[in-house]
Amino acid sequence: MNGMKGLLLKDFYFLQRHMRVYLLLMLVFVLLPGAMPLMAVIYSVMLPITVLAYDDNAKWPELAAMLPLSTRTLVFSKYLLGYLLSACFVLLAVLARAAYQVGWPLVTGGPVDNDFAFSGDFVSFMLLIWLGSLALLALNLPLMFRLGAEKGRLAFVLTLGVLFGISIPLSSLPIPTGALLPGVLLVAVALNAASYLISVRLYDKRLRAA
């Protein structure tokens, strides 16, 4: 537990020091209408990739091989970082909409604008985006551990393009967002379980070679 806490603190210290502007920009995104909260959540699962790139530049794999930390702990810390960051931005987006719902009539004296309205559909939509972002994380982290973060960035962009290409026609189907959640949840859980096991094997080989 202490090892996992230390790894997460290391990554959060890096983000706080080097990614402060991007984090503030993402915070602004969750406060805006339309698809902006979506962009913040999607970008949040890219942050573990940025941390991995920093680790590679700092020769972290060589140092990690000498530490009393299991490969499973080292790998899962990056998954957990993505889970926590994406969940935080989803929560912030939902809380912002709830605040607009309460505060808008008090400030303007009129009904809340539809683009800022809080609803069950919006919550379901953000949960769907969160699960989709976790699936994206699961597809890409094994590539990062295998190829390194720099080469893996291209794979991330390609995967993101494919997923957007699939989601655009699906978004036009007359299916309630809430009805998609159970299926997407199962897919996200299955992908992350398989992805984690693959990443452990790939990173273990990398550490042995370090």
Contents of the next structure:
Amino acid sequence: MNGMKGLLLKDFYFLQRHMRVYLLLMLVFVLLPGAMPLMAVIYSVMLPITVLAYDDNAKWPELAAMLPLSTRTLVFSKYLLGYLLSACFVLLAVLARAAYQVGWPLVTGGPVDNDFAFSGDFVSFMLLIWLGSLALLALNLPLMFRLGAEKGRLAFVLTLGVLFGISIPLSSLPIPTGALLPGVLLVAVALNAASYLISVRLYDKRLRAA
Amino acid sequence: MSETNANAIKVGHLTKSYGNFTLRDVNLCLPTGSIMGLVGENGAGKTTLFKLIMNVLERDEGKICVLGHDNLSPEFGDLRNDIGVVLSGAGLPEYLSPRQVNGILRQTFRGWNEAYFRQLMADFKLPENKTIKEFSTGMKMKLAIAAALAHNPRLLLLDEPTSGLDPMTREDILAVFNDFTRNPANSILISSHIVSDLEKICDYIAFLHEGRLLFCEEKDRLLEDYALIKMPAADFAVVPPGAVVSLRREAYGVEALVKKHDINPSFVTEHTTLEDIILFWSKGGGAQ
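Shown: the form predicted alone; wanted: the form predicted in complex with the partner chain:
Time for the whole complex; same chain goes first.
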């Protein structure tokens, strides 16, 4: 996809300029005990939406549509940004736990606290959260591309609420542990594939009707 | 010269409606190597025409060829590498600096010339590390123009590039456009409310009024073909009605824009400016 690197670079410049405090806060979440790092991963998939909001205000989409960039590239750049950021925070959370595992005994002389310990369960949990946040991204980006980022943000909060609402009864279902991760992976991949195709159509329609 | 090379833009029977607005049956040709000025009041359809030329908007009817290719053809996506665009009111995000713009557009345009972009930054006296947010209106426009030029396009589409700028900055920018068309393969379609700017640089003038193209003519021919006459209302009856484009009745008499060749040479006429022609046509000229 021609121009993808340039679009990602533009979005990273935005994060560097405007989202430093937000990113720092997410790094703090990564270092917190228990399930708190999940907040960093969920917040990270909101970042493509924030970039979209800024760019909409500057009417960047009108100019971008005239550059040698296809609608597919413009749309996929936002998905890719979400994938990369959320993967980074999952990786950081896992690395933080590994660092606690190694560093804690050296500093305190005792075994690592359970809430900070590195374990296979924690890695599986973070992967699950990552896939769940990608599903959230897939549900929201078509709305952003159709409604614009301002209205789309409200939709994001609503979707997040619905997703949490669904996850509570789902967690009580007797799903075998081994089937959970592949199952969520399948759902996340299917949702993202469908979401991307819908986003391309909706964004194209929005641009061509403007 | 083949059809492919003869016209940078060829628009035929172009129609687009949305809401209460209709761009109706527009026909125009921008010969390669020329500058065409697009004049029209706010809402006349200038930006719509730019978007249609770039195939960003869906048309209802008509055909558009850009640099020899139908803009609905699959090749047009790649052809955008040969077109530079400056859009009024839409631009580069303000959190970027020129240095970052260079980094982004280097990855976007096939022919991006980093050295030329840097040279333009220096010529325009634009600091490379300040954000666009810190720039004045003139500086923002200069950056947009540099970004449109640095990939060595063959065609520039400029929507109101001089509006809101001081005369010195406008002069600098117009000089850049003139330099660009020294290469006979390069062409410009430029819209502006400042008719005097267009009179300075354009070879052709197209006048859009309420979605209709009233004329699209060589500038020199327009200035040669039209004249102003001022006379008492009682004497005006002898002027052939067919020669009058439009007239204005004032306290001392009548002022009219006339077709010079359709009136008796004995009439005393005054030289007309492009602005006079546009103003009179907007009040009474017929469609193309």
